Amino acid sequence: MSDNFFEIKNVDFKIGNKVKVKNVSFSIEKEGDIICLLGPSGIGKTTILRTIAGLENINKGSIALKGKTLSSENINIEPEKRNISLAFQENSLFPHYTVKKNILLGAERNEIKKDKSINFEELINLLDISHILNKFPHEISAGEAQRASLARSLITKPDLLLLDEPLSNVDQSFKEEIQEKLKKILKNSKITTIIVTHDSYEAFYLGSKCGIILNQELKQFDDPYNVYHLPNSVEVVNFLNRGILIPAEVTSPKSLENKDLGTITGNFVKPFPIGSSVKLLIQPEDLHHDDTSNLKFEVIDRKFRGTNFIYTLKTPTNTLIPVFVHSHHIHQHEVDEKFGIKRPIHIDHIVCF
């Protein structure tokens, strides 16, 4: 028997007879851990949540929580007996109940003891919905309905909380504050949580582990740092869109050569034979600006992100390279100007394919 708090082994997730994600295995080691699942729309993330909740059956593999099998080829525990809460992306509030009644409904129906439930006032303040408690679902915005649905799922303090795009309708100006408070209450209350999101920044902040689902497979399940900086496939690189792949030749166990950038040194994540032709991952943080450098490329775009700029540079081989520059950097470069890259180029973790 596994010691993991939650575990999925070799499961095909299906809707009807159509397999959405195949042969999935991952685990949550400790109670109170938060994991996030990332992937494009329609890939099967919601199907995974529905199946864990007991709304879809499986005919291969197993799903277990706290050492008890919930789903397998021969077992399917009823949803109401799993102590799992699922909050959908769309409005799932009962239209004939007030928001307050909707939130308290789960706790009342499941007869959750007071010492196990989360404080109602604390939840309402967390999600900033005190002003809508006496309103009906049709009288509130999509973002408010989403937060009310989240409150309903949280208040029962389930063994496992499943959140499907929980903040997709929340205003960006309010989202980071909600993320911070949500993470705090989940950790303080030790509510084990699986979050489906399309927002990689949200996943990297909330999740202790992140799973990337692409082309019907769980491509990578790892710490957020590793998913970002040490992607295990070209597919993950392209999905995250946080860098580019450029051609290079391995020249030593700690260096490689690119026609535009010259020699690049560092530590290979995976070793390649000397002379190998590879695709090198360059992320915006890998290169550093230097006005005095003799390695200069043309600026073709500049994006201001508040805390930083992302410059897009065009090389002589027409490769477009992104470079991160702190927003307090005094000398801002305009489109068509030349932009210097600091030499020698060293990347701590060299990722190649």
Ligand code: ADP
The other form holds:
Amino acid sequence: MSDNFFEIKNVDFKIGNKVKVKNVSFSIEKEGDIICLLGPSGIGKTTILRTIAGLENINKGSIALKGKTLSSENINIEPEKRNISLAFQENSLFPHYTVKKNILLGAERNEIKKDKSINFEELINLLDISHILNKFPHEISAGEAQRASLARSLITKPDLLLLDEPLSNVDQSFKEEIQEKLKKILKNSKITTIIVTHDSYEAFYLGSKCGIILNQELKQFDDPYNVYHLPNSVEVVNFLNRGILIPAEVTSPKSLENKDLGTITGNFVKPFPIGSSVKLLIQPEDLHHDDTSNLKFEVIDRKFRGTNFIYTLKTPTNTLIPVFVHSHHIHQHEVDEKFGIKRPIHIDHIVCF
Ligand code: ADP
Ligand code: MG
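Having seen the form predicted on its own, could you now give me the structure of the form predicted in complex with this ligand?
What follows is the entire complex, opening with the chain shown before.
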């Protein structure tokens, strides 16, 4: 038996007898760690959480919490006996109870752990829901309902908390604030948590590890930094959708050549033989803008993101390259204008496939 706080080993996650995600293994090392699972809609994220909570069976592999097997081919501990709290994706507040009663139900259900529970007032303030405590679920907004469900899941300290897209209905303007508060509550109370989301920024911010689920597989389970900078497959790159892959030829242990960009130097994450034809990952922050450069491409789109712009440039070979520019850059380039790229091009982590 391993020392991991939570461990999934070789599990096929299924609904009925239909396998949705195959042969999944990952673990949460320490109590209090937060991990995030990311993946497109319909891939099986909710199924994974439901299975961990004991609502679906498995017939391959094992799921263990604190050294005790919860699910395996022969074992299936009842959901109530797992001390795992699952906050459903959809609003699951009881319609005939007030928000306050709904939240306190969470505490009542788990009498033994009451001493460990998070302070009610603190939670209400952090999630900013004091004004809706006496309202009924039909009288509040979807975002408020999600915050109330979150409060209900957090009020008792489960051994493992499962949050299924907890902030999907929270207004964008309020989201970052809630993310910060959620992280603080989870860290302060040392609640081990698995968060399912389809928002990569949310996963990168909240998780100490992120799992990417694509095509019926857990493709990568890694630090957020590595998932972004060292994606292990073309599928992960395409899913994160921030960079593009361009054809290049490896010309030395520290350089490549591309038709449009010329020489690119840097450190290969994985070595390739000299002369290999590869697909090189270019992320928006890899290229730098320089008005004085003679390497110029046409601007075909510009997205204002508040703190930055993402320009889309078209190269002579019709490749579309994203380039990040700080939003204080004084002269903004319009569509159809030329945009200079700084030379020499150096990329810290060269990722190729
Ligand atoms: P996600 O949470 O990633 O969006 P789900 O785990 O909810 O995905 O669903 C995975 C797949 O299983 C989807 O194709 C979905 O249509 C299907 N599915 C979900 N629930 C059921 C069910 N009760 N019966 C049959 N198929 C289901
Ligand atoms: Mg889901």
